[in-house]
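A single chain comes next, written as C-alpha cells; it is the form predicted alone.
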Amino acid sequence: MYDIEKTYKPQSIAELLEALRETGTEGKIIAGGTDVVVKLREGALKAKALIDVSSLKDIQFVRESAGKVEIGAGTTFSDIEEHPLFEGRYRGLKEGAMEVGSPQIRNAGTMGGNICNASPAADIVPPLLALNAKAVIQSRQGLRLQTLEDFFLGKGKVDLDLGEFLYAVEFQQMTKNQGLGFQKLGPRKALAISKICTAVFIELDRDLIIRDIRIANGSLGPNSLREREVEDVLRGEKLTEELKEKARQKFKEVINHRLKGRSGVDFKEEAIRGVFKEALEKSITRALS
C-alpha cells in the first residue's frame, strides 16, 4: 500500500528546507494527513519519503501585522474556527473552517494541506480569494509572494516549484465598511463535499454605493475561482433589491456557460442563485455592522 522509506520531523524552517533538498521529488509534506493519507492509500500520490509538518510550530500562527493578516500554513481548521479574529466581518472566513469534515478532521487537517491539496470542492479557498489572499511561499532562497489565485495551476496542482513549501497566507485587514459572507451547499450537512461554496466580500460606502466586491466559487470549476463578471454587474453600483436580482441572473447564465452539457448544470444555475444570495446578504450585514 505505500512504499515509504523513510520520514522526518523537522523542528524548524532550516530543518525543513534540509528535508525538502534531501529528498527533492521523492519527498511529500504531510501536516494533518487528512488528504495525504487518503491518496496513498488509493495509489494516487506516490512518495518514498514523508515530511511530518505537525509539530513544526513556526507555521502554526495568526497575526496581524502593518495592516495584514497572516495565516501560518499549519494552522488547522479549529484554531482558525476558535480565534476571536474572525469574527465580525471576518466572520465567513470561520465559516469556511466550519464546514470542513468533521470536528476530529478539524482538529487535525491544515489550512496549507486544503489549499496545497488543489482540490475544486476546498471549503477554506473561496472566503480566501475573496479577500485577495497571497500565498508566501518559502525557499532556501527565501519568500516570495504569489496571489492565491494563480496559485492553483489545476485540479490538484498548485505552484510549487521543488525546494519550496507554502509558508502562509496573508491579506489586508478588513476596515469597518467591509464584510465577507461565506455560505456552502453540499448534498448533507455533516461530512459533506461541496456541491456549491460561494464566498463574497464587499466595501460598501455611507450612500450603499458598492465600491469594491470580490466573490468566489468553489465547486464550479477544475479549481476555486473568482467571478469577475458577476462582480462586474454589482461594483461602482447602488445596492438595491433590483440590483441583487440582476446579479443572480448573471451568475446564473456564467454557470450555465461554464458547465453547459455537463451533468448537473440545470440544478447547478438554480442552486448558485441561493447560495450567492444568502453568502451576499451574511457580507452586507457585515459590512454594516
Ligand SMILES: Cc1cc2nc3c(=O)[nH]c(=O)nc-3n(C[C@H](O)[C@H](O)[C@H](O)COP(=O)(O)OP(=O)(O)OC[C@H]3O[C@@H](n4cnc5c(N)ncnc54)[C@H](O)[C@@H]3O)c2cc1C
Contents of the next structure:
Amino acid sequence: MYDIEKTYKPQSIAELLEALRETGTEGKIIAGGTDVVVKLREGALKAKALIDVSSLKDIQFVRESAGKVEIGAGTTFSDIEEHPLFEGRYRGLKEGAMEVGSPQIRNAGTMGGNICNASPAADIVPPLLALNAKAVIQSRQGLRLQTLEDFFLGKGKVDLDLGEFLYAVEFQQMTKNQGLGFQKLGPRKALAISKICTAVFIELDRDLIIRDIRIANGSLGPNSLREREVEDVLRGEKLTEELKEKARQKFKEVINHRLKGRSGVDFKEEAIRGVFKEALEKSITRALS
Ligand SMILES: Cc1cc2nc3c(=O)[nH]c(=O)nc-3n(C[C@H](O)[C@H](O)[C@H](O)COP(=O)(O)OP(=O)(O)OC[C@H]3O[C@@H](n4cnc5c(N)ncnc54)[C@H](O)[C@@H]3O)c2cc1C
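Next up, can you give the form predicted in complex with the ligand of this protein, since the form predicted alone came first?
Time for the whole complex; same chain goes first.
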C-alpha cells in the first residue's frame, strides 16, 4: 500500500530515536494516524517508512510535579477527556479534547499529532497556548524546550529537526484564582474540523482585578494565535461588564482587520465575538470557584 517499504513499532524512547536515525528524511512518525493516513491516501504525503508510536507507553502520560503539569505527546483526546485533573479550573483543556471529531477519532487521535500536524484548526492548541505551554522536544542529544507559540512555523510546519520528536508539553500548575475556558463553533455533527475556537486563561485577584490573561484563537491565522491586543485591554483592569464589552469590541476590530477580504467575514465577526464571550465567561467562573 502506498510507497511504504518498512514499518517500525518502537517500544521505548531509545528504539524510537534509533528508528528516526535509521530512516532519516524517509521516515514519518504515525501516532493515531487520523491525519497521516488521510494524507497518505490523498497522496499529500510521501514516506518510505512509518514509525508507529501508538503503543509507546513512554509518551502516554499526564503528570503533575514541581509546580508543572506535563502531558505526553502520545496522550489521546479520550485520555485527556477522562483524566480527573482536567475538571474544574483546567476544564478548558477537556473541552478542547471533547470537541474533536467523533469518539473513534478521539480514541485514536493524540495531542502530539494534533500539534505536529500544525493545522490552524487544531482544537487542543488554543487551550495549550492560553496556558503558555512549552513543547518538550527530544533527540539523541537530549531534551530541549520551546514555547509552543514558537514551535509553530506556519501552516503544516513545526520546529522539529531531523532526529527529533515531540515528547510532551508542559505548563505551570494553575492556582486557586485562575481559570481556563474554551469554546468552539463548528459543524461538529458533520465531524468537520472547527472553523472557530477560542481559549481564555484568566487570573483574578480578590478585588476582581485581572492579574493576567491569555487569549488564543484557532482558525483565524496560519496557526492558532495569541490575541495580545485584546489581552492588553483586559490586563490590570477591574472586571466589569463595561470592560468585557470593550474587550469584545477590540476582539471584533482585531479579527475584522485580520480577515479583511476573506469571504464569510460578517458571519465570522459575529460568531467570534460570541465564542470569545463564552470562553471568557467560563474562565471567570472557574477562577472564582
Ligand atoms: C473525521 C476527522 C475529524 C477530525 N476532527 C477534528 C476536530 O474536530 N478537531 C481537530 O483538532 N482535529 C480533527 N481531526 C484531525 C486529527 O484527528 C487530529 O489532528 C489528531 O490530533 C491527529 O493526531 P494523530 O495521533 O492521529 O496524528 P497522526 O495522524 O498520527 O500524525 C499527525 C502528524 O503529527 C506527527 N506526529 C505525531 N506524533 C508525533 C510526535 N510525538 N512527534 C513528532 N511528530 C509527531 C506525524 O508525523 C504527522 O505529521 C479530524 C480528523 C478526521 C479524520
